[in-house]
Amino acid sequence: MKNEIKISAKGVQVFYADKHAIKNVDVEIKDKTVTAFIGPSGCGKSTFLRSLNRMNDTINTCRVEGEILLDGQNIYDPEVDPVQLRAKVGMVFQKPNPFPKSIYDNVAYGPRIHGLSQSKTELDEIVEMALRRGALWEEVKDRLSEPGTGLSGGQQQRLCIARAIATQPEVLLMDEPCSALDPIATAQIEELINDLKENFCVVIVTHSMQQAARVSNKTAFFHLGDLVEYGDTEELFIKPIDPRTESYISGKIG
């Protein structure tokens, strides 16, 4: 089924020691959607992000309260472990952050640790088709055991979308993922987020409002740890509801 609900969060705060970064957000995030968080710096939007997977999990001072359901499963009950969770939910950071390896063994290594190949063949096919995905194969598809890090910073931020597609995950994470690029490498990694969403529920963190106008389809407005407002893209930057979304978009606060 497209378009179903495949993220949902409820009541979900997240405290850093005595700091409320996160203040009871409830949101329902589509599958097969573009999703953005929008909002000034500091105001939660990667918190928000990086619970999704629990990456907050490695922050000692961090404690995130209320739920968050993947296809139904509280991520945060005792049962569920964060490794897998991680294969489940990828994530693509700012800088591109390719391992010291080969090209090859970057996108080998998940489906490696996570036993997702009985062969070499099947290993072989799983590469191809992450680097395919990422919108990488042509380019690389001859020189696999040269070193990621060698590659221009937007094929590394696609190797690095090619690593976390290579564990099938169902859903993918995106903070600033164009952050670190020129305007060529941003205008292919948007055209790859557009063709992502064809398999992948996408959630991207931008501090681009024109990014999050041309890729997303939904869009969640941050500000000071609330989420103030949530809709469709197209609407919530022509005719936002509430007055702090219309002080962001026209430029008065931020």
Ligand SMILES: Nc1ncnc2c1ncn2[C@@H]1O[C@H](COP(=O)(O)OP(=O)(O)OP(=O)(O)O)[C@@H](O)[C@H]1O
Second form
Amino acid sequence: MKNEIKISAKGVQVFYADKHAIKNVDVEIKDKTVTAFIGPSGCGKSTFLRSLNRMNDTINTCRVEGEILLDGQNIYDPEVDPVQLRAKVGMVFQKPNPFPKSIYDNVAYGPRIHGLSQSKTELDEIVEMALRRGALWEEVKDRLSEPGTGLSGGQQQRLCIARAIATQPEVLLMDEPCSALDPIATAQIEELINDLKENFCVVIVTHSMQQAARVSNKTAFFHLGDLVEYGDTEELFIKPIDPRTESYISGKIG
Amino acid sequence: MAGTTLLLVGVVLVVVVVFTSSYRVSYLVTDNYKSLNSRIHYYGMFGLLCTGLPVLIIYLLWWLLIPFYFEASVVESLINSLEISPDENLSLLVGQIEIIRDTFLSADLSKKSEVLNQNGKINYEVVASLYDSVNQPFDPETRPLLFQVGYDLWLLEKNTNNTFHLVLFIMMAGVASVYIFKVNPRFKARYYVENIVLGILIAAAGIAIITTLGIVVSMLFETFKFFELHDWKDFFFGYTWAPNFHGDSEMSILPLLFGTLYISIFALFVAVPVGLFSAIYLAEYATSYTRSIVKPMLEVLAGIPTIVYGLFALITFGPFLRDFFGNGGAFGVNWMSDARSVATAGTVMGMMLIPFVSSLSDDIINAVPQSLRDGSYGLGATQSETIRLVILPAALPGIVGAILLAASRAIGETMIVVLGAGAIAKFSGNPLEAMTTITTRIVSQLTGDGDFNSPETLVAFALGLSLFLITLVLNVIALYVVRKYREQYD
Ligand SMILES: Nc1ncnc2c1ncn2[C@@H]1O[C@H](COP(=O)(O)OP(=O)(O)OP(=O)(O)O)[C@@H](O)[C@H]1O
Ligand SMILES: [Mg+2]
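Moving from the form predicted alone to the form predicted in complex with this ligand:
All chains and molecules follow, beginning with the one already shown.
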């Protein structure tokens, strides 16, 4: 089970109007692993990540070509409902974006719209489970009815992760989830990602090479819309094949 | 010195100050502009402001206040003349005298002998020819006293104004020469110009506030007059609106307030759903192309004068409703006798408010951060779920504020209800009956030739003040709510 391929991209091209943001990317992402996307700013990491759950559909000018298979099914097939897809492929954003609702309602949002619980107690259990896995339960268990926007930045980000977990996705996409956080909150989130890979396929975009090295099993290096190199994290960092990867991880480009 | 001369001389003086002061500064600065405090043009600018601005302000104040002095002197000489009886209408006489003064002014007379002969009597022939020369009809029956006082007034104004202009000119020249001879490169011209500009801006804002205060005070004044003549208990707690001119009118605001609120609420029931839904469509669903067409069209709707809406209510929409609900109408009922009704005015007023509600709500919905939408879509929510569960709750306080603003416009709206609502003050729940509002009664109490001191006329001010207070409270609450909501995302 461990090394099954979850997502497989074939010849993916992404355009913003005339701008060619992702050029012919092939990649295979394994289940129950953490895959990191690294690369200089503007190289298309977020763009590629967002094409994995069709969040790019919300941008008018954006166009995706090629195939992305999730469990063998092309997600850009007209048969596929992007709304259903996003329930399976959850997303956590760079900036924490809790809804202006209570902590409880934030976490219960996904389960409610997808009808994941039959009763109030079941919903309570889902919320508690998600908050526990988001490493937030102990801090908020007495104030579940307070607004989620009243938490600290790090807590908000963990709330957003818990919110994504509660929807019970199969894949969790995270776009720079720690960029707004201090080292302590970052460490908590990294620990959390480590736990999450037991059950999920996690894809994380990061600007920190150390973070990629710490949390990921696989790393993909993007440069100017190309996927330059993709492999086991250790190998990619110790002996990169492509000179561009080498100069990026040694700090010469980016 | 006449006004036009002063203007001409003043402009020349200002130009002279601007150039000589700049020239003097650039002449005095010897070390290659290093010791210069501000750039050269600021010295000229300060010269312009310090010579021109005070004169302008004094001049304005003078024209605002001096007429009171002149009028007082006219009234005084009228009373001193002992020729008029106490029950004569003084303001009428003052008006006549001012016409005489104006005639003298435009006839440009220069010698006393042209009007008065040796023993101070009016020279009627000369006066008649004077009137003739400016095409003013001359009434030989006019009392000599009025000519006498009118002439005195003309003379007084001429002399005072001349002296005033002269003093003003001397002051201006004084300031100008002091500045020209004192200015030097170390003078902080830029700093002072900045402060003066700030002062001008504050004054502009102040005028708006003072105007509002002035309106309120004058309304208060008339309202107090009304309450001296009419029982306040009847006004606030009475049941009937039935003004007559026998002095025993019943005039209560309550039936009018009822009509006003009824029609406004009716209008909101039309405007809020339509406006809100169109805002949601525009903000969330429409492509930018559709938006670029629909938004300007809604704004055109907002630009239609309310009298046009009123005509639409009276001529088109009211009869249309009556064709359905009236006697012999399509529904076979007889619920509506007049084209004018709560439903007529309310629906049309609602149409007027649609663009108002929709453009405010559109702004508010757009202010909800995109990240919240992304968050919701990222959890697999559909667009309408996102709108219902995230966007509308987040935007709700702002939308409530927008609705309150719309309500205060509905309450103050006049032309639509004047034409579409009818004139019958009563408490009735039937929306197909004619009803009247506070604003329509204000209009009807003040049009026609009523005496401005009778309670039947003064009641308009009490009504107006009440209306003002109601809309003020609504606006304050609405602005508070909207602002509170803005802070949430800052
Ligand atoms: N909505 C958009 N419309 C047009 N072009 C876009 C849009 N979003 C991204 N781009 C362009 O696509 C390219 C890739 O952007 P993307 O956001 O994927 O970069 P990134 O690798 O995530 O960068 P960063 O590390 O700074 O977040 C950039 O050149 C960017 O200018
Ligand atoms: Mg990015």
